[in-house]
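Presented as structure tokens, the chain that follows is alone, the form predicted alone.
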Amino acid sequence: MATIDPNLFSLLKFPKNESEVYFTGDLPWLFKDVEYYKTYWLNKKNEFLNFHKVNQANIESELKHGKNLGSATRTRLEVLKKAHESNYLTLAQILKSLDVAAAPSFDVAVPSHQSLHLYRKNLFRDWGWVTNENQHAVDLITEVVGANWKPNRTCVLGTGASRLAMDLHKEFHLPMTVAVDFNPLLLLVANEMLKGASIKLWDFNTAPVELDSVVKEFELKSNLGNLSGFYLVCGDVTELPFKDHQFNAIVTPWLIDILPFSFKLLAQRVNQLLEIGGSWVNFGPLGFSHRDESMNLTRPEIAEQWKECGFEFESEKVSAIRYLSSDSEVNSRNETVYLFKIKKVKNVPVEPFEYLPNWLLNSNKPIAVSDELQRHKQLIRFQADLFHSIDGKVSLSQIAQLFAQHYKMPADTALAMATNVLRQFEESIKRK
């Protein structure tokens, strides 16, 4: 039976009892409502595995029924079929510990876009490809923190597949590193790397030119050796399980621009984790995509906000880098990353964060009627009526005439709307 290390447990504000810690394998899940997340990630696991199963079945059908397939095409399909089948079996084994799930509750706010598909390329970048990207990241951070940086307790938020967190732990001889992420696939693979295991996975390229670059098998493995004092934790950055002021350093790699809340709310939470004099080290782009434009910050705006949140400047660097770059990856890209090291000088209050409205978290509350909801109601009603009208006999023009009368709109507007809905539907079933 898995147990939690006393050094890690001493940092936690929840759960209160060691016996209440839930594990997948020997990976601790430190969510406030573990039962919800068990169900959530089980559903995502089934969705992820089904992707490989469905693609394998579709390819088998193409091979069996496809007419006039060229030899090169048949070769490509055979390799793709093998890759989907192999990945399905490997991933099913890795994710086996997610099989235990409970009935879902509705009082936890999980962004529905989160899935096991996200950042799967990072598994290969961290542990499979031959690339200098990982070392480049360490070198850039070293320029910002200095070669003698050695905090006693470090927390890496958004650790992903954890290569950077492990590299930093080893490079700087850190006594204790706690690496936190939301995605259990990334963490379960990182945990296998931590134990010295190896995993064979196929990497699918989305825009290959040559036959041999369509899909490649890699052996994921670590050469970092034993990393004493390194801990992996499955948890949520929006509701972290740690007591206040427990860390000397917080590292946020490729994180600050992808969270569902503002940089200011993150800065308050980082402040809450750090002791006075502790450092916050950031590494990643500023690709904010919030609906509120005021939250999509540039470097000077970030500096203004961290000052408000109890930090003072120490060092920074802006650098152009290659991201997900490898001879094996046909879609690598260039990124401009912003690195900073700032020091906590005072405590600040932490504002609450709610990702979803109260009426969605509490099913007994009345649903608020917003302008956005009203517009969506109209769109959904139009789409439902449109699909209900299709009986194999009427044409688009006939439907548009009926809808023009029913919705009191010009016939050409009704035709354009109906055509657009059905065109999107037909295009969606022709693409992956």
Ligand SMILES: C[S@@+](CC[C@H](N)C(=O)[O-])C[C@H]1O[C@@H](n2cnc3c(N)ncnc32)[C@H](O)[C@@H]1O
Given for the second form:
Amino acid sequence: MATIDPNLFSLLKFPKNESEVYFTGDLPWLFKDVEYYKTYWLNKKNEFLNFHKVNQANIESELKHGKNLGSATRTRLEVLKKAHESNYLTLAQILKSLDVAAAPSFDVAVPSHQSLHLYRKNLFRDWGWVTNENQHAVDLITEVVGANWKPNRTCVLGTGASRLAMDLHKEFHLPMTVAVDFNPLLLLVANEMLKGASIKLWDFNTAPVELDSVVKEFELKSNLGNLSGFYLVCGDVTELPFKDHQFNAIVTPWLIDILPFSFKLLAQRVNQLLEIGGSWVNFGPLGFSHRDESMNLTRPEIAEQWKECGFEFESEKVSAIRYLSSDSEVNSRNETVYLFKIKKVKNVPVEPFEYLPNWLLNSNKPIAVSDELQRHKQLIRFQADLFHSIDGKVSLSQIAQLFAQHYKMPADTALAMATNVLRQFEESIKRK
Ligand SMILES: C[S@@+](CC[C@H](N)C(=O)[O-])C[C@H]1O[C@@H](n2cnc3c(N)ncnc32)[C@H](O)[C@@H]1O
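Target state, the form predicted together with the ligand; input state, the form predicted alone:
So here's everything in the complex, that chain up top.
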């Protein structure tokens, strides 16, 4: 049975007892509401595995029933089928520890667009592709922190497939690194890398030109050897499990702009994790996409905010880099990253973070009718009525006439709306 290392457990504010720590394999899950995450990620696991299964079955059927398939097309379909089948088996094995659990309530804030495969390319970049991108990241960070940087206790937030966290641990001879992410697939793979295992996984190319670049199998493995003092933790950055002031360094690689809360709320939480004199090292783009424009910060605005949050400037660097780059990767990007190292000089209060409305957190509260909800309600009602009225006999113009009367709208508007909804539906089932 998996146990938690006492050095790691001593940093935690929850759970209170070691026996309450939940594990997938030997990976500790340190969420406030573990039950919710178990169900969330189990659903995502089923969705992900199903994706490979359904694709494999569809391709099989195309191969069997497809008329006039050229031999090159057959070859492509065969290799795609093999890749789906193989990834299904490999991923089912990696994810088998995500067991069934019942969720009592919906009271945590995993943004629902988070899927297990959202950052799958990072698995290849970190552990499979031949690329100098990982070394470049270490070099840039070294320029900002200095070659002699050696915090006693480092926490990497949003560690992903964890190559950078492990490289930093090794390169700087860090005594203790705690690497946190809420995506169990990335962490389970990272954990296999830590143990020296190797995993064969197929990488799907979204825009292949040649037959042999449609899919490619990579062997994911680490050459970093044993990393004593390196810990992987499945946890949520918005609700971290650590007691206050436990770390001398916090690293945020490619994270600050994708969190659901503002930079200021993150800075307060990083402050809370650090002891006085500890450093916050950031590396990544500033691609904030909050609806409130005031939250989409640039470099000088970030500097204003960290001062308010108890930090002092130490060093910074802006660099243009390639992201997810390898010979076979068509989706690699050019990004401008902002690196900073700032020092905590005083404690600041931490404002609460409210992401979801109260009525979602407490199922007994009445659901508030916001303008957005009202608009959505009308749209959904129209769509539901539309799909419901389809019985195999009625035509689009008959539906439009009925809807024009019912919704008191011009007939041509009703026809355009109904056509658009059904057109979108028909288009969506033809796409991947
Ligand atoms: C853009 S990826 C970067 C991954 C890694 N740092 C790297 O540089 O390759 C962002 C990572 O943050 C993680 N993440 C996003 N929101 C998080 C949250 N609230 N708690 C924990 N991890 C989170 C994602 O799962 C993902 O692994």
